[in-house]
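So this first bit is one chain, no partners, the form predicted alone, shown in structure tokens.
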Amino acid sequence: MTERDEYFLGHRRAEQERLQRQAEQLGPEAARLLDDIGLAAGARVLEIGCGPRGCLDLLAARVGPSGSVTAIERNEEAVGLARKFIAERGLRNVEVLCGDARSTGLPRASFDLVTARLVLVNVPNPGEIVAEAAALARPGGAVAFHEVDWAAMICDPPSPAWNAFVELFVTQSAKCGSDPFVGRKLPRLLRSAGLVDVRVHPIIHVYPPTAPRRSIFLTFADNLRERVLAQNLMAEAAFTDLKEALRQHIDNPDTLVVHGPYFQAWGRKPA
């Protein structure tokens, strides 16, 4: 794996644990998307970039014993965690493979649904993954992505620490070749891959003081810390002070914390 191809948020154990929590937290949104698509029992599904859990349980429940769920994930540790998850849940219709989402080696035109969540925002050249997803979908099948766009990562009252972190995140994304504004581009990417009947569902997250995802920026800061310091984007003391100021602002129950928009977009492969 080259430096440029690295998943933007990295693969620290703490990040794997966050992704496991995220799967639970975003479960209702994923369920709505699958219902909108109309995923039926007996379907054959591929999840790209499942991480340590992804939507594997939701997909397995919908396709049932007569269907199958295949997942592909590049990070070996995440693959191990995903396999442990499916064993613990007894998901006999699920298999997790270690491989590259841009070149899966899987049979072309063979899946009723190809889907991914919060993958494109973390990798360079997301269009390549969308194109691979479209190639893997059968004629008449669906391709669906759930992605974020950093256009409305806002808080009120305004916070210099919040603004500095957003700027730092966007700057670091550019250095890694990833796009924090990919969410708005999803419909265009799907159409460019040859999909039709493209639909979009927008989501905005407003996190109250008790919401687990309210402090997600702090986790992102931990993920980025080593790279930020190594590239001299910020001195260590300044980074520590920035994170503490951000923590205090988020911990204030009177602070409005808004993340998004998120976009769920899906289309059909022409029959």
Ligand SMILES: C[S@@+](CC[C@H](N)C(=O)[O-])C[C@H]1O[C@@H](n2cnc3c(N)ncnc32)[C@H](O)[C@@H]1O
Contents of the next structure:
Amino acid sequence: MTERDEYFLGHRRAEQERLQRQAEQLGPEAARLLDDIGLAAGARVLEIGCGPRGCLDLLAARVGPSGSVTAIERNEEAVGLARKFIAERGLRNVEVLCGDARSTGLPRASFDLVTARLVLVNVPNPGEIVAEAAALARPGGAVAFHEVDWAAMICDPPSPAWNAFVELFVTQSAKCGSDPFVGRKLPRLLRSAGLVDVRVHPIIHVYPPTAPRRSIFLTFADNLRERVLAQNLMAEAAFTDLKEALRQHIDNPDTLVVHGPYFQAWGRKPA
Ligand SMILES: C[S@@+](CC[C@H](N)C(=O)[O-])C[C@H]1O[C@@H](n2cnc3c(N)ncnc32)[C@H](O)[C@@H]1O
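Mind pulling up the form predicted together with this ligand next to the form predicted alone we just looked at?
Next comes the full complex, this chain leading.
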């Protein structure tokens, strides 16, 4: 696997556990997207890049025993965890495949819905995955993505540590060839892949002091640490000081912590 193909935040076990918690936290907004799309019982769904859990339980519940959910995930550890998750939940209408979403080898024009969440923000050339998703949807079927855009990662009062971390993250994304502002580009990517009736739903998160996601930047800092130090982007002491200043700012209950926007965008493949 080349450097440009690596999942940007790495695959440490702690990152897999963060993704499992995140799947739970983002469940309600994922469910609303499925309501908007109108996913019906009996549907055949593909989830791209499900990680250790993704939306598998939500999708399985909606399509029911007469439907099916296939997932394709590139990372073997995540595949193992996702399979464990579906076994523990008894989700018999779900199967998780290990493979690359850019060239799945799955039957073309065969899924009622192809969907992915927070995958495109981690990959170079997101259009490749969108094109594959569109090819896999059946005529009349839907393609839906849920992505972040780092345009409004803001706090108040302002914090130099916060700003330095956002800048570091954005720089590091660019080095990996991924785009932290991909969220706003979803409608364009969908239309370029031939999808029509494209709709967009924006989401902004404001995390109160008790919200688990309030400290997500600290986890991202841990995920990026090795890479930042290996590339001499920052000295170890400076990185430690930055993370500590960021922690203090986030830990202050008077700090307003805003993340997003997130965009959910979906379109239909012409019949
Ligand atoms: C941030 S995680 C999101 C996991 C899950 N979609 C969720 O929202 O909980 C991104 C996932 O996409 C996977 N991924 C990235 N590029 C991929 C590709 N080309 N094919 C399959 N999976 C990919 C990564 O391995 C990782 O598990």
